[in-house]
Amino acid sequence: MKQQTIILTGGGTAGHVSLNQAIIPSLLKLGYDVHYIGSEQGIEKELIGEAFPQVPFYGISSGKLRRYFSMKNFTDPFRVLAGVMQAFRIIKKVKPQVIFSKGGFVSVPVVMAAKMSGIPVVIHESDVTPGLANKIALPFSSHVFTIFEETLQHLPQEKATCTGSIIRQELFSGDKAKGLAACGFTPEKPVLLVMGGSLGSVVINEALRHNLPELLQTFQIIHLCGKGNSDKALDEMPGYKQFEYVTTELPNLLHAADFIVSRAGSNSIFEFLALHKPMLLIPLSAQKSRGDQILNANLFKKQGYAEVLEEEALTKETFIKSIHTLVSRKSEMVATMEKTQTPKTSEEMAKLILQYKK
């Protein structure tokens, strides 16, 4: 009998990646030949390449998708259509049976291509409302998936389920004593992880090396500051080991860390509640973005799993006061995200997706 075949398609940040990273050992698994479709030159080309050599990965043109005015806004439906015309060549020759999106804006011209082709095409949305990619997917899509039950409101009641959180199965493998050797650590002083996303943040950064002399005295810290944005000048310093960026290593330092300092992504805050982590977040600002992380932030601290600090009010007074406070509140934290609904399994999602297949 013939393989099965799926293709893959989400990117432009490590959240647009992430589950597909989670659901593709999965897949293989299952015996599906498994393809991914992304953008030229984004992160999930490095990703997907470095974790699954063995899944071909095809690049295509893509274009942003501005809510804002830019003379971009001209040029780049033109490089839309062009990703369109690619990924249908790409389908026409992989012939899946079906395709699963994560977002991000080179999603857009794969599940129209999808649609021209005849091919059902599963989407998921991680925020608590649609981003601008699923909302334009939506009306060429057979299903959505969400993780958010709020999120559900924005969609159409008979094409999209709420399935909770989905974890890589490797998170939870990460181990305590390998991330504090990695960073020269002892296991007797609390570990601050500090992270601002795939890209980095360059006001958390700031805000944590104006307070590391006094941090340093309570936290050994973790700091993943982004490609690009490491200071030379704090390689030495006692108890402080800053990474630009990590892949297989995440596991374990987030094993080793007892606090983790966020930006707000959906993918990256489930992961924390899954591990029990207290966590200060720091959604982007709504003029940096759609607002979707203060949404989640929000979400999150009403139901007792964060702490949070917008973007807005950040300074080194309030960021080392946040701190304080997520220390006070570890334990209720930890209490409270130890009752919460065990996440679904790769393995779980993958069978949700494939029972769309042709």
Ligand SMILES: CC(=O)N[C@H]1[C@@H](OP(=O)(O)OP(=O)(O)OC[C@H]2O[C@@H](n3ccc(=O)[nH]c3=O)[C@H](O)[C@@H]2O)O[C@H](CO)[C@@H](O)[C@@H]1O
The other form holds:
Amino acid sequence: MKQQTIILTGGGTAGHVSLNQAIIPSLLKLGYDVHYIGSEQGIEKELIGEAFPQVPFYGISSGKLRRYFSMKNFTDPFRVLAGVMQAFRIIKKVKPQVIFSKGGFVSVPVVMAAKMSGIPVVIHESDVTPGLANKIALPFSSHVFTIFEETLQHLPQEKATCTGSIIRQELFSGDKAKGLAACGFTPEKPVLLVMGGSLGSVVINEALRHNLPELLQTFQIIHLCGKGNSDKALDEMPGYKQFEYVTTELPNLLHAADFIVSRAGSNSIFEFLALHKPMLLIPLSAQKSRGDQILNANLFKKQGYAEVLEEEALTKETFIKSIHTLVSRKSEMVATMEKTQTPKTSEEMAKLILQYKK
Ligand SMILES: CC(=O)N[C@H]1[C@@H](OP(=O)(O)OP(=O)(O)OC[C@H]2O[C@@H](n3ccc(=O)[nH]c3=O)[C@H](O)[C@@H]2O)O[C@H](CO)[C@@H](O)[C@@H]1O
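Now that we've seen the form predicted alone, could you pull up the form predicted in complex with the named molecule?
Okay, now the whole complex, with that chain kicking things off.
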């Protein structure tokens, strides 16, 4: 019998790749031949290519979907068109039974090519409101899965289901002692992990670095600062350890953390919730995005999982004050997080997607 085949797509930032990273091992275990279509330059090439050498990766051309004026807005439609043709050829060769799209601008040409080829497409939305790529993909798709229940009100009722978050299995098997050792830290002092989403956040990096002397009196600090954002001058600072981006080390570092300060990308915040980490969220401002992180953060605040500090209100003083509030609410937040349902497994998610295969 011919092996069953699936194509996954999604990329641009890690937020559009993490679910794919989670389900690939399950799909392989179920005997599927898994292929990945991503962008030529995106983070997905590294994340998928390095971790899953058995999954062929195809880089295609894609345009960025901007909400603002740029000369590239005139050339990008041609890049999207080129991407559709490339994806069409890959689909014709690979002959998948289903395509799963985790969004991001690279997914748009793939979804269009899938429709042209008569292959069913399942899409996934991680944020409270659908992103632009998924809005474009919606009419071409058979079904859409969401993390937040609230997202369903923005989608056609007959083809949307909320599954909750799916967490990469390896994040649960981190080891606190190994995380502390990787940073040269001791078990005596609490650990604050600061992360600005998968790309890092200049605003959060600055707020942290301006307050380092004061914060280091209380905490040891792990700083995931984003590619190109490390500061050599701080390399030898006792109690402070910076990483631009971590992959295999992440589970140990998360287990070593007592508190987290972070952007409010949905994958990250659900990972912190699953590991019961009290968090201070500083969502990406509505001036720089569609405001999805603000909605994510406020829902977490309402449910008692997080403190929220809006980017516009971020100053040296409010940063420190919010961290103190976070510390004072630790046990109450952990107790609330402990009452949440265990997330669905990646195997369950893979099976939900496979229901839609041809
Ligand atoms: C600027 C931007 O467009 N941000 C969006 C992007 O965020 P972003 O790409 O930051 O996405 P998320 O915070 O949702 O996920 C980041 C993922 O990267 C992982 N990670 C991060 C740092 C690191 O060093 N190692 C590592 O593995 C995290 O564990 C997580 O799984 O997608 C999210 C999900 O659609 C959106 O909510 C965000 O608004």
